[in-house]
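Next up: a single chain in structure tokens, the form predicted alone.
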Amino acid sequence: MARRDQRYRLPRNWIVIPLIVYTIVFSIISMLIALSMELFSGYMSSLKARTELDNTQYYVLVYDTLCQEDLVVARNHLIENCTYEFFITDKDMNVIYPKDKELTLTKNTDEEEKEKRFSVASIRFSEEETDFEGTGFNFTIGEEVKYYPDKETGYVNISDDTIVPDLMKILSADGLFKDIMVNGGQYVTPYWIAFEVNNGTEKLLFKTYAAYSREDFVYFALYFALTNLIADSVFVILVVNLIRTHKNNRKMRKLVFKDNITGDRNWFWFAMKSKELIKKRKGNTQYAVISLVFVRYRNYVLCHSLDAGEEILRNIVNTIDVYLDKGEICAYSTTSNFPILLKASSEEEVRARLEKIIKSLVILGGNHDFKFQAGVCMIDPKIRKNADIDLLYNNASSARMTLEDSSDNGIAFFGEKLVEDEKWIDKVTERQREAIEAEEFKVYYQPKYDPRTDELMGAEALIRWFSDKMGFVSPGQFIPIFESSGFITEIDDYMIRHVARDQKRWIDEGRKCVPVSVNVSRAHFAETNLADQIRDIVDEEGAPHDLIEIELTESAFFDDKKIMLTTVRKLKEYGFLVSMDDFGSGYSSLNSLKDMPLDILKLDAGFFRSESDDDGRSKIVVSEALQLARKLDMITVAEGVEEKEQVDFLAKEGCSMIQGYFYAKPMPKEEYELRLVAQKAESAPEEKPEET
């Protein structure tokens, strides 16, 4: 149930959750491109310093080789030839040269060590190193010492290599080089480089300027528009189809719920509906599935127009929702099926408005003649929760089925008795086929006698079923099975083939034997090669094809006709003897006798179980029948017969054969070889059992 639960759930049309997910994204997303912005820039600047350091790294060269002869000369080389403003410094980082110049030293890299630095005579530290005193200074290249050597010029970090200045800081309002000088076209800024010369006694610093030009800013502006606008794009872009996404699930949601034909809901929306009204159910409120069938819509449109069918489906659909209330739904489904779903605390009261809906719907029809059937599934208040919508549909649609026999407005309630009529079904169908090899099946014969001298001239093959796991099997409870699932086919082939055995063994035997006849169903004679089956299986056996009896009910003469006397003259040619079971069951006709070259004719019982003939309209019509059959030359059997009064009188009309109760009843092989020994009947009617 929870996968058929899975088939009537629509996927979430999430809006929230992905618009989310897309911010978050998208910051990432422009997190990194700011990281990209950096990186960029600082490579920019990098090459922009590539000159200034190697220029800077010569005099520091120059500087100490002098030193290594005399530092004197050396330092006085570098004030006449330097183009740089520098400093030198001792180690303890005391100015050499030039005297008047004051340097300031902090460790911290905050921002905001530019307000806190301050200028002294001799070298010390900022505020938050008060730990630190005096020349007691232990940094050493490459840690994160910032100098200041003057007010001026932005700091810059002593390290192995050299510092870059950062595009990005010198674009950005709060940088550290805000005073950007013009130089020529280009846009230059000072900062400071650091050496340790001297083999680590002395520090040179070196004030240089980093030089961008216009298109320097004009490519780093179009990188940092470019990368933003594609990040901002792709973003609306998401946005832009999520939101149209999400629209246009919502018109598919209608659009899965809708019907065609009547524009109304379908089956899909019934369902999920349904299951939602029924778990939302306040109080005792109990409902009803119900199955709506318009009975011969499809001979309605063949008789007028497709469109003619749908326009009244449509008006079908408007009328039963005119006699719905609140929390109650209707839809439509396949050709002619209405679901419906019905407040209702009892049979009674859905019965009573069902019929109000039918008769309304009636009316539709106008000159037409309409009709429609409901089948009925109250649901359990116990299943609230897990009401299966298919099933309890299946149910009324069950029920439902039990009226299609008749054309008739009508309404069926589903009920035990139909869950184990169908289960009944289920078990002699699953069963049939292992029953039939395992030659479950019996024949029973029932013998005809001469009204006349009481002599056997005839029997009737029955079928009996007694099955190993199921015990004794009546007729009624299995034959219209196998007729409705057409394995009765494969049953009219084991009697012929049982039959035809026994009367080969009782041939042998040295018996006397009468011709027995064998019901073939009415589905068999569709097959036009019939005759020919019939023959091989007898031919099989080795029997007499004048001791088989081919029976065919009354019924089956208004199929293919053609087939019929088709098959009749071949099995009349090869020598069988064919009969019409059941004349006068309510299908007579006397074209058929005229047509077919039939041998016997069977007269149906119900001509001698009429409750009441006081005047006799039974025995005039049997007389007439008997007639008649002498005057076409057909022998006569008459069925069902129970009374002697009603033997004497078939004896008196002529009749041939007698086949009933007060003779024999339907008795196992065995038993019937004694008859077959005796030939006469030696009592009074037998004891009626119970009719099969």
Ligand code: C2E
The other form holds:
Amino acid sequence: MARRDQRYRLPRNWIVIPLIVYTIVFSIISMLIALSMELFSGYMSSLKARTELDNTQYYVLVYDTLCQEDLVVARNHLIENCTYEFFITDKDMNVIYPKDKELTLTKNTDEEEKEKRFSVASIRFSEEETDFEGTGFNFTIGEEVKYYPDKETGYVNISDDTIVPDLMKILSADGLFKDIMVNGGQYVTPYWIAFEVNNGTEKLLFKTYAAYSREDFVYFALYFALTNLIADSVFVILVVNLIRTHKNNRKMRKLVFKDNITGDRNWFWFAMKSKELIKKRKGNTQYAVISLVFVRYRNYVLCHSLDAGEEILRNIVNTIDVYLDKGEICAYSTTSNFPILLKASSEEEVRARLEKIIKSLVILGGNHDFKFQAGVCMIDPKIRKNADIDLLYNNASSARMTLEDSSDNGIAFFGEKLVEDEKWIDKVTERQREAIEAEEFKVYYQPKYDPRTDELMGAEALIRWFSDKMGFVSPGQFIPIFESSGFITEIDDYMIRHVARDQKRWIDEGRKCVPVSVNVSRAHFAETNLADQIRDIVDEEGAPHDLIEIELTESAFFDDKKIMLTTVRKLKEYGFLVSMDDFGSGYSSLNSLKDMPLDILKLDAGFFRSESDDDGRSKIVVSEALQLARKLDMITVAEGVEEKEQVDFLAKEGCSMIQGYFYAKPMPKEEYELRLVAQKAESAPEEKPEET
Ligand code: C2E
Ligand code: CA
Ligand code: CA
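Return one more block: the form predicted together with this ligand, after the form predicted alone shown previously.
The next block holds the full complex; its first chain is the one shown before.
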């Protein structure tokens, strides 16, 4: 079941989740690229800034030393000869020198001043710890250094602990051409370095420049463009691919669910949808699975055309659809097979609805005699989740197949009885071969007596099965199964062989033998050389042909008349007796009597059942039948005669033989041998049971 369940699980057609995942992943990648850009440009800036730091630091050291020594003249000299634009301020950054100029740096807020230590591209300085962690730079500086962006240009962003050139600003037309293009084609961006000097009472501020060459920008630009291009291309490719796969999947789904003939839904769709409906059904809604078949569809196609046939199939689906409510479905599966899922609380309800549907479908046929058969499997209300739709449909189909013998409209329900019947059929079919090989089948003989003289005139060989595994099995329990499986032909041959063998032995033992009739199934008559087969078997056993009678059941005469006639003629030619069994049980076979040169007419037991003898009508029919047979030169046998009164009546009407419990039940051959010896019926018929 678990594996069958897998069958109806289509791979999920995800799109939203992968899209979200892709977007998140690519946002992260873009952020990483931007971050790496910042790190990269920061790193480059830091290299440049280092030089400036080195240079300015020299002035700071000298200035500070001169301050300590109170060498004002030397200090002033130094200041005047400094190559940097610089300011001396007090600790609050109020300009001390040069008085006439304005300090153009952007001050940090007080909070930031206190908290932040500035460094160059992650090179961190502190008063005590001066070693750079990681890349080998080594500064020795006692003062605290701070950086400030230049107020006027602002091309450098001084963030937490890095100097980062604001590339966009630098590259913007305004910045690029206005005032930063100096020094032989280099782009320079001003920023300020501030040192605390003179015991923290003053600050030295130098205007320095981060210089970038054209190549720097080309590298930046290339790096940025390339990484983004790669990332964006991958993103676009993945998304396009995802959308394409999604579209294809949708197309595939449609194809998987579509039936090409009716253009409607197929079995796969039906199974998936049914499972879903059964699972989600509300409260106590009960469902029934139906297998509806358009009987003799193939014949319709043969007589008309495939196109016409398929047109009908389409109309059938459409007609059924009209009768379906919400939550009910129908599809087209294999040839002329329509699975339907109906809501129904009882078998009666399903029957009523199906009858309506079938009625409309029959009308579709117009002048054609359309027939429909349906098998129904009511779904246990407890089944909700794991509904095994294959099994349920199989059950419905099994129920439908019980109707197959008839070609009329019909509805059959699946139930325990059907399961048991099927199991029995399976058991019998499974055992048949070993049973015949182990000779589990025994021949029983039922004598036939002349009602006027009580003389033994013949017998019918009837099969009995004493199974090792199943005990005694009566013919009614296995003959129909063998008939439909075709195994009956072997059984018939087996019986003919054993009867011929017995007859031969009895002759050899010097007994007076009477003809024994053997039943030959109508299924056997499809074989054109049946008469030869029978003759060969009898000859192999060495029995005289006139001691073997072949019984053909009345209904067999409705099959292929030509083959039947040929076979009957041949059998007669070979010297066998031929009888028509069960005369009067089915449709009138008077026509066959006219055509077939039969020897014996066996009146069906039905004539002699007490309930059928109303107002003596049966008697009239029997009497007439006997007269007719006599006129046709046929011997007559009355079957199933149990009453003395019936025997007397038949004797009076000139019936040749009686085969019935009145005289004898079918008996094992040892017992029959005693009858052969006696030749005459005992005056009082025995009442003992036939067999175990
Ligand atoms: P059938 O050929 O019509 O055989 C006569 C059946 O009527 C036998 O049932 C027999 O026991 C029963 N019968 C005879 N007289 C009386 C009577 O007075 N009262 C009642 N109630 N029954 C009576 P059986 O042996 O159970 O066979 C049933 C059917 O099975 C046969 O009907 C025949 O169609 C089939 N059959 C039996 N043996 C063979 C066989 O070897 N080959 C084939 N192909 N069919 C066989
Ligand atoms: Ca018979
Ligand atoms: Ca019969």
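Being a predicted model, the structure only gives us computed values, none of them experimental. Between two forms, the rigid core is defined as the largest C-alpha subset superposing within 1.5 Å. Positions refer to the first chain, counted from 1.
Peer 1: Look at S291 and decide if its Cα position differs by 2 Å or more between the two forms after superposing on the rigid core.
Peer 2: Yes, because once the rigid core is superposed, the C-alpha of S291 moves 2 Å or more between the two forms.
Peer 1: Superposing on the rigid core, do we see a C-alpha displacement of 2 Å or more at S623 between the two forms?
Peer 2: The answer is no; the displacement is under 2 Å.
Peer 1: I want to check S579: does it shift between the two forms by 2 Å or more at the Cα, with the core superposed?
Peer 2: Not so; S579 is displaced by less than 2 Å.
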